[in-house]
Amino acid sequence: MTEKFTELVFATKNKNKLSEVKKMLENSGIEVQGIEGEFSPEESGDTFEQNAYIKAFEAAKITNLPALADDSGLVVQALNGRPGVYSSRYEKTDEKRNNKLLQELKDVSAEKRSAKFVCSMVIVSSEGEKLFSVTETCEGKIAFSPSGGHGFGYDPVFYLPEKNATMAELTMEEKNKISHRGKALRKTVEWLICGRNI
């Protein structure tokens, strides 16, 4: 039987990430959830797909609910893709993360800043099979000092040379059209509203 998704548990505890996607799912029809009490399934995968899918394959496993899930992080050319998988992990607080980020680049010159963004989601059924996965990047570089006051993590310190500004001083609509997290929620919304098996 085919079935379009109404509700869907999305596998996070960050607010933040909760509230963008459920910006970008507000006319889809698709009720999203967040996950109630303690969640931290531990990420031991060595790409962001790997770990999405063991946060959406626990978020499924605790609410009997199809899950999706990300994983993303910062991959920094001149740090040989530090922190990558470990970007949330990298210290305790984002503004510890980007001190840290910008101290292990100070000696690094603005043409050798080159970095990405990289996100990776992915649905798995309420039995746990993955149904549908994508990973989509957005380019820029690290800046000098952090910037803006939108966004979180790692976003005052990624500059956009196209915008000329950090993805911390966009608004929350720009930043979802070119966002790495954007990019990839738009084709996974794609997928979704396809009506693909549950």
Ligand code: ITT
Second form
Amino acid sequence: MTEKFTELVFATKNKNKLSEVKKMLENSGIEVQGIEGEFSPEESGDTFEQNAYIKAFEAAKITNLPALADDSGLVVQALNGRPGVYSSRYEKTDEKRNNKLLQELKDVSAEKRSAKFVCSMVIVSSEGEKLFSVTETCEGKIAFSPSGGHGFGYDPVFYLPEKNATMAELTMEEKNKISHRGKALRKTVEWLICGRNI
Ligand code: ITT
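Structure of the form predicted together with this ligand, given the form predicted alone:
What follows is the whole complex; the chain from before opens it.
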């Protein structure tokens, strides 16, 4: 039996992620809801995918709807992959996280500042069965200072050599075309619309 989702809960407390995903799904026939009220799943996984599953399952239990979750973060080569799955726990605010990152990299040369954003997306059924997962990346470098007023999180310090701009200097549309979340979401939407057969 082929079943189409028309309603999906996006298991995030991050309003910026929610707007990016809503924007990308606006003409898809799939209505995305945020999650209201108390929602603080323990992100105890070792991988982005495990954490995305934990968040999605928690949201599915609360809402009784199929749920989508994204776990994402920044992997910095010169820091042996840190902050990685701990990206949101690296410091308490975006500004503090970016300052700490720049401080940790203060003696690292331009050539050695490679980094990537990673995004895992998982969809679970309302019973918590993992139906789909995908992991995508976006490669760049850590800038020497923050720049740009769009986006969120580490965007002001994430420099894209091919654009000669930081992620925060791109519009949301431009970011969605190349970002880890944009790429993962396009595959997710493809699966939601045509690839699913359950
Ligand atoms: P939820 O868990 O509620 O979805 P969160 O913001 O805590 O929201 P994560 O656990 O996935 O999200 O943590 C991701 C961290 O990486 C967090 O600090 C984000 O600001 C940052 N991040 C994720 N995607 C990003 C992006 O597209 N641009 C900049 N920073 C990003």
